[in-house]
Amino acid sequence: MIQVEDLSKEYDAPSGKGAPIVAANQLNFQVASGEIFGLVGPNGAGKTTTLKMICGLVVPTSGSVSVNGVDVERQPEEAQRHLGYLADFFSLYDDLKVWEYLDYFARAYKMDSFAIPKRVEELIHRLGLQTKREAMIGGLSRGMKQRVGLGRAIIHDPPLLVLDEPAAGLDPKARVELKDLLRELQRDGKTIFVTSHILSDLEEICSSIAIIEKGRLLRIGRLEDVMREGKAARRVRIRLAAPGFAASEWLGARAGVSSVATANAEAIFSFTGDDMELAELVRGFIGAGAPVCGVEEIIETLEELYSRVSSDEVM
């Protein structure tokens, strides 16, 4: 769906002197159809610049972007048919009613005039805006305005949706509703490219992730692969039905086990083996008399991974 090749963007230094600011530095990645792809990084890392180049709103210094096989720079009008973009700070026309606003943008996208009323009503229902259909946009809450903005982005039914910080400023309930909506759009076949500082939300919905810093990609790939990358050992927790078994001594004597910590009838340790080797370890542990009632791998959260690999440096 998205093909990015050797993509770079440089800006002149603010004073006009010195080295240029590199907002994107030789980026190469692909986003497959049907994915929810998350781009993570500190403010000033190059996230928004990258999104805008994908949408054709910023001309790259070098490299190329294609969306659904269409070169964004060479065929800008055609590319716009394949994508919908919602900026972090997007403008709305406060003096229009909700249905009027959606109708306006449907016509701006040159949709078939006979199909527009049906499409507008379809989106009003899908976005939960039935009670706000006749409301003036200026009087809507932040969450409702976000829904209207999403409606504008998908009014022409593009296969790709590009969202820059869509959850910013939303209350917890509105964030849950947004995540549900994005999952629903993915089930309908949409590809979604999204940035957010709310990493727990991205961890819930993204199939792939990239971490960007100072215009360079630090990590990229399937979410589960990125979470494991660079870790020599997995962390495992074994819960016991009752205390008393010498878990630390037994585990500490096993190959591949290190950093054993025991407390409150559980043992947490690092293990370098694969799944089959872990299964053998647990089988032996039980065979030695340990009253095991639960085993789980402690997965690093996206926030923990980000803190570990990012220095939070900006250009």
Given for the second form:
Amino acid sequence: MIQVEDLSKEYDAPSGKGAPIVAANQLNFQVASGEIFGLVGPNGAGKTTTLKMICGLVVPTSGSVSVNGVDVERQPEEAQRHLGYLADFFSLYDDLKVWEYLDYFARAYKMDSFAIPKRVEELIHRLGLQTKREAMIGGLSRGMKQRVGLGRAIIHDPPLLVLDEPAAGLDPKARVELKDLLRELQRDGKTIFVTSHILSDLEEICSSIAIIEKGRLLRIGRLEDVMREGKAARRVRIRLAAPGFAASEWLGARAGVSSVATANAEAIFSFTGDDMELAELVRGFIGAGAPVCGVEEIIETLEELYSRVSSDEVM
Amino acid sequence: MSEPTFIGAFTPELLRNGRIQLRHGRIVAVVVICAALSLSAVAYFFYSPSAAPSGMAALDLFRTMVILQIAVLLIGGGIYCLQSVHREKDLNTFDYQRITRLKPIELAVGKLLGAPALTYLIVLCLMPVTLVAAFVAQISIWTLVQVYLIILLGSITYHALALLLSLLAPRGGSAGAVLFFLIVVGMSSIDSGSSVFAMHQLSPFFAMEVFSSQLARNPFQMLPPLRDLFLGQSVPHVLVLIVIYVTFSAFFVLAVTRNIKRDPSVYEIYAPWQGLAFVFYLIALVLGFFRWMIPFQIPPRFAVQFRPITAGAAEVTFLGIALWLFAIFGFALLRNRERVRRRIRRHGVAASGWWAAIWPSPYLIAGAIATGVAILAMIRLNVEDYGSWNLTVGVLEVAFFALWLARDFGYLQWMNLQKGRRPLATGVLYLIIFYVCVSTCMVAFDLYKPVAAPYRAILMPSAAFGLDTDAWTSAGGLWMGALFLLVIESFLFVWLQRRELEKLARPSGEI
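Form predicted in complex with the partner chain structure, per the form predicted alone context:
Then the entire complex follows, led off by the chain already shown.
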């Protein structure tokens, strides 16, 4: 769906001093149809710039982007037919009614004029805006405005949605609703390219992610692959029924075990072996007299992965 | 979704503006206010103690209503247009329009006609009383048609300019754009009938003269009330205005259309050839409407008389006007760091070589030479009194003019490639400081005497304007030396620009 090749964007710092800012540095990636693709990075990493280049709102210094096989720079209007966009600091026309707003963008996307009223009503129902149909947008809550904004992005039924921090500023309930809506859109066959600071949200919905920092991609791939990538060892926690056993010494002497830490009747360590070897290790540990009452693998969260990668632990 | 279906045939942007500005409540308010205003005007002009006879009162009422309509449409509508893009950029809604499938022309026309929708409504609401007044004052339908054609087309032209300013104005530049727009309106409302141009005023306020010309004639005008002179031929000013409004609107809308969906960092007002075409068109207007006479006043009543212009004075006048036009063209040609960096990354070494470093001189020099040739040809055709001027002197003045443009815009292009918050504004400021300092030094060193003109021309090429044959024959070598030094100065900025291009061509980490 999205093909990004050698995409770079350089510009001067707003102060005009110092080296130019490289918001995107030779980015290369693809997003397959039907994916929810998350782009993660700190403020100023180049997420929004990358996203705007995908939409054709910012011209790259070099490189190219194609959406659904259409070059965004050469045929922007054709490419934009295939995508819907929602910005981070989104703003709507406060003086329009909800239906007028959706109607305007349906016309602007050159939808069939006979199909527009039906599509507008359909979206108003889908987004739960029935009671706000005739309301002025200026009087809506932020959550409602976000729904209207999302409605605008999907009014022309594009196969690709590009969303910049869609959950920013939303309360927990609205965030849950947003995630449900995105999953629903994915089920409808949409491809979703999304950035977010709320990594737990991305972890729940994304099928692929990329981590970007200072304009460079640090990691990219299927979520589970990225989570696993760069990790030579898994982290294992063994809980003991009572303290007193010299777990640290026993584990430290075993092959494949490293970084053993013990505290409060539990031992956490890195282990390079597979599941069978772990089972063998645990059996030996119990055989040595350890009062084992629980064994679990510590699953790294996206936030932990992100802080590990962005602090150059793996690089 | 209760609008009649024909509205859907218009551009969605026009519809959006209409929906926002013409809500029922607002329409009612406008209708009530306009009705009250109309009734008050009728009462004042017809029934006040100082009321004139009905024919005159109706004419006064008509005049007042037309002035009001012009002011509302031209200035009010202009300010709406000035806000249209600028406000969207501030609200962050502009990107959503850029990303739709609306064609640039649809977006531009939608804003051009839609942003001032409320002012069109006000004009419409004032129409009934205006038409009744016209009927009572026995103003012909043809005159009415001319009046409203001028008002409508003129307003659209100024609105197109306002829309362009709105698109180009940087954040925080809204007040400056409004001020600039009002200055343009004010300057174009000055009637130049008594100047070196045989042409009446350009603003829609001329509509006032269409119906009042037979009543009051400006004694200083020296032109028939509704006619101009183009290449010596008498032409109706209304026709001239219509042609000018249509062509100017086309050029302004072209600029808006070229840029409205672009990334603002790579705005390019016109393609170079389009900019050059616009400048040539303006030069053609200047040459065509030039009176080839200069006004002077005779005491004690200071009535304006005209005497034939000399060739030298004509060339100085033309070069002075062309300088301003080419200055605007030059600014439109300048490339910023973003555009240059992009060119270099796209085209490689070729975009940072010597040929690239002479930008924007080729267009400026070619345009200046073509303009100079046209000026000299027109002088030969229209001026009998050569005085102490000849063609060689004329060519030399054109050469100084072309090199002056090349040098100063070479400098500004180099400055525009510097890092900084507003490098171009800084460059312009330094240029002004340079000319002020140079002028002061020249006064101090007594270089304003005629014999020192070649030395002055090294730094201030305008010293060559007004050159005569005596000065040329007595100091030909010095003048050629000054010209050569001007070439060297121009190349200095080419060299500096090339260095800047080389820096930009390096990978970003090395800059």
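Positions refer to the first chain, counted from 1. Computed from a predicted model, the values in this text were never measured in an experiment. C-alpha atoms forming the largest set that superposes within 1.5 Å between two forms make up the rigid core.
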After a rigid core superposition, would you say the CA of Asn68 moves by 2 angstroms or more between these two forms, or not?
no
After a core superposition, would you say Leu240 shifts its C-alpha by at least 2 Å between these two forms?
yes
